[in-house]
Every structure is written in structure tokens, then in C-alpha cells.
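One chain comes next, on its own, written as C-alpha cells: the form predicted on its own.
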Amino acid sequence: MKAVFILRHGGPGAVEFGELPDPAPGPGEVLLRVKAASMNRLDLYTRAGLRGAKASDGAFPHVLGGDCAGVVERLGEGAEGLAEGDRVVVNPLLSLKPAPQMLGTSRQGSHAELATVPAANAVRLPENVSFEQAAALPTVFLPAWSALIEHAQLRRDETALVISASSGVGTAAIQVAKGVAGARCIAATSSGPKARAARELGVDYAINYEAEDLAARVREITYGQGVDVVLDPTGARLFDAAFASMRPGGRYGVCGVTSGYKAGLHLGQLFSKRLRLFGVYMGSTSLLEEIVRAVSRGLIRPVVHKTLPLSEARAAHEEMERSEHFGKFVLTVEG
């Protein structure tokens, strides 16, 4: 099979494209004929061996990639609930114990013509959801939906602040806040063009935090009240400003640390304003089923920055590292 893989950890130059042996499904697994796959920051970290994301199967070549959609080609022994020919999308979260295990990091991934995945992690796709759409869903919509809907229980009469609006999680969170919860949404991003793109996506207000004081602008927009919910996929850099932007009873969800692991916590605000701080890591396969239904109904849609053939994965790694994109990179697979 053709695949995107690394022979060592390193920069984008470590990304290879070539022939590897076809995998075979193990017990409870299916062999997937991949039609589309998407990229996430985790793929960059796995390639580089950073942030606890070294390839952990202990062997190179290591195939990158978690998010994918395709057609079930063969069932392994004991695989249930699927049939050959089913169109599916995959939840790349394999386990949370003892630490999160992800397809493409903890085991061989999906940036290939063929991939083996647990049958329990595959969700059937309706005909009106394309492989490209489906592949752009899991790693961004699962944490966004889990944080905003399941944990924060964002309501129609509330306001959400989404940090890093141009990221995959950010574009997903905007749509979940607006299209699913029906709430008001403020987006924070790093440039004027990204702020304009966020407004086109449906946010009520977009703040360029490189040009404006985030906390002050949020106070102005909310007439001094603050926001009810914060969704933060970036971590340290904007934590202080975003945490100070919450109104009493607010909920702050963290689902990533791309800007750093460590931030200060104002304990006085935490208890006096009765705030709740929580973390989410992806979400369940049953939640992915709910997300697919929402896409099928037109309530949400993945935002795709660029679609490239699998053979151009290295170029996607290079561009993604520059952080100038808005939305997801999707890799298509021929055949």
C-alpha cells in the first residue's frame, strides 16, 4: 500500500511517502480502505516526537494519522456491528487508560491506503456525508461538542468565548455553539483575516488578540457581564485574560495546550465567582454518531482549509506549522 510514514522523529523533512506492506486486521478490528484523512496538531507532534507524542509501537516505519473515513474492506475475527462495504468514519481515541492512546501515535495510523481500526471505533456514514467531510470531524468536533454541550451545557441564552477560532477545534466550537446550542459566540484569533473568516463562519464578534486587549474587549461586548463559557484549545498564552473574562457561574473548558502547559490560576476569582474549570480529551464513539447526524442534518459542517492528495502530506505538514490556515487539512486517497 501507499502510505505517509516516518523513519525517525524530526521536522517536516522526516515525512516520507512510499510503499509499505498491507496491514491485516486483528481480533475485533476491521481493515479500512481509506478514502480521506485529515491532519491535526497531534500528527505534527508525533512526527517530531514532542509533547508526549513519540511513536509508541517501538518500530519504524511509523504511519502517521488519526482521523480518517473510508470503506470496510475486511473484518477481523470477532469484529461485530459492521459489514464489508460499509462507509465509516473512525474515532481515533483508542483508550484513555493509563494515558490517552491515539491512532497514529500509539499505533500505526491512517494516512495510508489501508488502515486497521477497532470495529467499535467506526461509525457508519449516511450517503449525504462525504468521506472528506467525515475525515475532518473527529479530533476537532469531539472535544468541542464534549466541552460545550456535555460538560458546560451551553444554553441558548448564554455567550461562549472560543479561543483560537482559526484552528480545527475553534472552527468546530463556533459551529457547535451557534448551530447546536444556539448561543451567542465570541471568537478570539490572531489576525484580521482570521477574524473576518470567523465572522463569515457565523460568530457574533471576532477579536484579534494581537491588536486588542482580549479581556477588555470581552467586557465591552458583554456590557461588563463577561461570558458564560470559555472553550480553550491552546492553554497557557491567553488563559489569564480568558479566565478573567468569565461571569459568575462561568465554565472554562480546556482541550489543548498548543501555546504551553502552565498557567496561573486566580483562586479568588475561582471561588468568589463560583467558576468551574474542567478538561476534556476527545469524546466517545456514541458522541461521534451524534456529530455525524448533525452534519447530515446540516446543523454543522467541517471547515476545510485545503484538500491535498496523500502524496503531498509533507507540504501539508510544512504549511500547518506556519499556522496561517483557517480550518482543516484533508488528504484524499485514490483507489
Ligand SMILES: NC(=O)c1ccc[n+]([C@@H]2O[C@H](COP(=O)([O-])OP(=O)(O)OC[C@H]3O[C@@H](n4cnc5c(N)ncnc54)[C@H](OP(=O)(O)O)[C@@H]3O)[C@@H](O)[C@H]2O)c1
Given for the second form:
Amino acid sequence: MKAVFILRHGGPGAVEFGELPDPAPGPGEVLLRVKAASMNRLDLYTRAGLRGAKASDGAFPHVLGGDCAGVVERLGEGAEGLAEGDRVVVNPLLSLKPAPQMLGTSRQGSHAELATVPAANAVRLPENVSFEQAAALPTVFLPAWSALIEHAQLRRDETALVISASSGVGTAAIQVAKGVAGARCIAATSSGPKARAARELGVDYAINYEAEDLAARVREITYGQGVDVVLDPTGARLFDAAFASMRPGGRYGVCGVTSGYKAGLHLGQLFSKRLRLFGVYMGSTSLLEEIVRAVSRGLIRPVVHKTLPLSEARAAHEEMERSEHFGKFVLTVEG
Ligand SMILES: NC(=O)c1ccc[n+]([C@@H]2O[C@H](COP(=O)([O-])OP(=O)(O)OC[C@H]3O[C@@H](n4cnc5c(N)ncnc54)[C@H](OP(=O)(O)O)[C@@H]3O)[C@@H](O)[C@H]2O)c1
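Can I have the other form now, the form predicted in complex with the ligand, not the form predicted on its own?
Once more the chain from above appears, this time first in line as the rest of the complex follows.
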């Protein structure tokens, strides 16, 4: 099969595209003919071997990539609930014993013509959801939905603040806040063009945090009240300002630390405003089913920055490193 892989950890130049042996499905697994895949920050960390994301415990060549959608080609022994020819999308967080595995990081990935995944992680796609749309969903919509809806229980009459609105997770969180919760949404991002793109996506207010004081601007927009819920995929850089922007009873969800792991925590605000701080990591396969249904009903849609053929994955790694994108990179697979 053709695949995107690395022979060592490194920069975008370490990304190879070429021929590797076809994988075979193990017990309970299916062999998937991948039609589309998408990129996440985790793919950059895995390629570089950063932040604990070591490829397949050091076994090379390592096929990169988690998010994918395609057609079930073959069932492994005992694989249930799917049939050959089914169109599916995959939850890349595999609940396996003795430890969960992340497709494309702790095991061989899906940026390839073929991939093996547990049948239990595949969700059937309705006809009106394309492979490209589906592949852009799992790793960004699972934490966004899990944080905003399952944990924070964001309501219609509330306001959410989405940090780093242009990230894959940020664009998903905006969709969930507006399309699923029906809440008011303020987005924070790092440039004027990205702020304009966030407004076009439907946010009520977009703040360029490089040009404006985030906490002061949120206070102004909310008439001094603050926001009810924060979704933060980037951590250190804006944590203090975003945490200070919450109103009493606010809920603060962290799902990433792109800008750094360590932040101060104002314990006085935490207890006196009765705030809740929580973390989320991905989500269940039944939640992915709900997300697919929401796309099928037109409540949410993945935001795709650029679509490239699988053979150009290295260019996608290079461009994603520059962080000038708004939304997701999708890789399509021929044949
Ligand atoms: N917990 C989970 O389940 C989960 C799932 C998916 C991703 N994540 C994490 O969430 C974060 C976002 O993932 P993603 O795939 O959506 O990322 P992405 O699309 O690559 O996000 C890039 C954006 O992050 C923002 N950013 C803020 N500080 C940055 C910095 N120091 N360097 C680079 N970018 C910075 C910028 O957006 P603005 O210009 O708009 O600020 C940038 O354009 C990552 O840390 C990832 O590991 C966690």
C-alpha cells in the first residue's frame, strides 16, 4: 500500500510517502480502505517525537495519522457489527487492554491506503456525509463536544469563549457552541484575517488577542458579567486572561497545551466564583455517532482549510507548522 510514514522522528522533512506492506486485520479488527484522512496537531508531535508522542514505541517505519474515513474491505476474526463495503469513520482513541492506544501514535496509523482498526471504533456514515467531511471530525469534535455539552452543559442562554478559534479544535468548538448548544460565542484568535474568518463561521464576537486585551474585551462585550464557559485548547499563553473572564458558576475546559503546560491558577477566583476547571481527552465512539448524526442533520460542519492528496502530506505538515491555517487539513486517497 501507499502510506505516509517516518523512519525517524524529525521535522516535516522526515515525512515519507511510499510503498509499505499491506496490514492484516487482527481479531476483532477490520481492514479499512481509507478514502480520506485529516491532520491534527498530534500528528506533528508524533512526527517530531515531542510531548510524549513516541511513534509505535520506537518501531519504524511508523505510519502517521489518526483521523480517517473509508470503506470496510475485510473483517478480522470475530469482528462484529460491520460488513464489507460499509462506509465508516473511525474514533482513533482505541479502548484496548492493558492500555488505550491512539491510532497513528502508539500504533500504526491511517494516513495510508489501508489501515486496521477495532470494529468497535468504526461508526457507519449516512449517505449525505462525505468521506472528506467525516475524516475531519473525530479528533477535534470529540473533545469540543465532550467539553462544551457533556461536561460544561452549555445552554442557549449562556456565553462561551473559544480560545484559538482557528485551530481544528477551535473551529469545532464554535460549531458545537452555536449549532448544538445554540449559545452566544466569543472567539479569541491571533490575527485580523482569522478573526474575520471566525465571524464568517458565525461567532458573535471575535477578539484578536495579539492586538487587544482579551480579559478587558470580554468584560466589555459581556457588560462586565464574564462568560459562562471557556474551551481552551492552547493552555499557558491565555489561561490567566481567560480564567479571569469567567462569571460566577463558570466552567473552564482544557483540552490542549499548544502554547505551554504551566499556568498560574487564581485559587481565590476558583472558590469565590464557584468555578469549575476540568480536562477532556477525546470522547467515546457513541459520542462520535452523535457527532456524525449532527453533521448529517446540518447542525454542524467540519471547517476544512485545505484538501490535498495523500502524497502531499509533507506539505500539509509544513503548512500546519506555520499555524496560519483556519480549520483542518484533509488528505484524500486515490482509488
Ligand atoms: N484533549 C483532546 O482530546 C485533544 C484533541 C485534539 C487536539 N488537542 C490539542 O488541542 C490543541 C489544538 O489541536 P489542533 O489539532 O486543533 O491544532 P491546530 O489546528 O494545529 O492549532 C493551531 C492553532 O493553535 C493556536 N496556537 C496558540 N498558541 C500556539 C502556539 N504557541 N503555537 C502554535 N499554535 C498556537 C493558533 O490559533 P489562533 O491563531 O486562533 O490562536 C494556531 O493557528 C493541540 O494542543 C492538541 O494537542 C487535544
